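Next up is one chain by itself, shown in structure tokens, the form predicted on its own.
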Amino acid sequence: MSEFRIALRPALGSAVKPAPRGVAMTAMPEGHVVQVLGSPQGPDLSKMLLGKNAGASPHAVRSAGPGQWFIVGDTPLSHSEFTTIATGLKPHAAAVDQSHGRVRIRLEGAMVERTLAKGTAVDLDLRMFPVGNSTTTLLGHISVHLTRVDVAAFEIMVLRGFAESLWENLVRMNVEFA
């Protein structure tokens, strides 16, 4: 791990926020994203991760597959904070700071499920995908990590290099609800 902090610039700093319609889009603060990698056959570490690392946020730990999670937050972690998390996970898992490589976008509103349904095959009905559920899926042609953070709100996490393209696609998906 690097001994210095990488200087970040907002990936969506120039993105234009569409006018409020059926769905509001927000570029979330580029705080921290820590990927936790455990054994796919190992114990479920999500409760341990919530207790030690998530602070007060109820959905700060997101499942990312067997033995994998993301810890997310709106404020950057210091080097010592990240080291504390990484050290605390041993020997069960390893931590990788993905803060510089992933961008989060929040979509919310009455038409959010219909907007997202245009780009993903995931059943977003609240009964099938309740608050707190996460999945990795395609949104159009872009791989994303999708989390329902409220009844009518989703967080989309995408690799930084695809953030502007995804934002533009989401704006087009939302045009119908103007």
The other form holds:
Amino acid sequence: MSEFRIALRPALGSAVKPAPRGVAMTAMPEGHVVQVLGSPQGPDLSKMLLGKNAGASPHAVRSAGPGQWFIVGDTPLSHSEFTTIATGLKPHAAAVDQSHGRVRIRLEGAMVERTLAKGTAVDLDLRMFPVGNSTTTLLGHISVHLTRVDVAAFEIMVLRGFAESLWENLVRMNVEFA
Amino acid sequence: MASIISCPHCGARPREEFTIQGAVLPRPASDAGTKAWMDYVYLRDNPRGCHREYWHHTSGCRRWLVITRDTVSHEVETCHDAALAKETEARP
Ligand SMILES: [Zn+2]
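Let's compare: the form predicted on its own is above, so bring in the form predicted together with the partner chain.
Up next: the whole complex, starting with the chain shown before.
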């Protein structure tokens, strides 16, 4: 692993806008995103990951397809904290630090499902997609990882280079509720 | 309709999230010869009715799926994970 640390500047620093009435949009702190790559045939590591890494934050461990998870949080991980996670996963899975590569956006409000439904075909009904549920999907043409973090709140994780574009799309999708 | 595919991991998703990779055909041995490989790479039957296809859930779980699809009605009959179901056919 490289000792070289990449300098970060916020991906959405210039894009933060006052929240519309129906859906509030927040650029989440660029803390940490750890991608966990296990085997699709391997054991379900979510409980183990929760026990070790979730701490006080709910929904910190998110499913991302068979044998894959994301561990997210608002605070940056030190090199040694990341190494501890990576070492703890052996031999079941590998950890990839994606903190610099993925950006999170929080959408909250009564109209949040209506807004998201403009871009994704995922059934966002609370009964079908309860709090804590995660999935990877398209929002418009942009690939995102979607998590319901509360009854009327979603967190969207997106590759850093797409963050500003996605933000602009979401603003437009929100216009009728603003 | 093939415009909606029920991924065993992600549920019903629009066709735009997937990449189709063509019919499920047995992969020839590496030393099978030019004719067998020409057939495998270039020749397809274009059947009318049910046949099996590889689809990749590119914008979802990123798993390879084997789908039984009716080419007339676009009805998807079965859909399962290619590797987890221990498909004997190799990927194209
Ligand atoms: Zn899928």
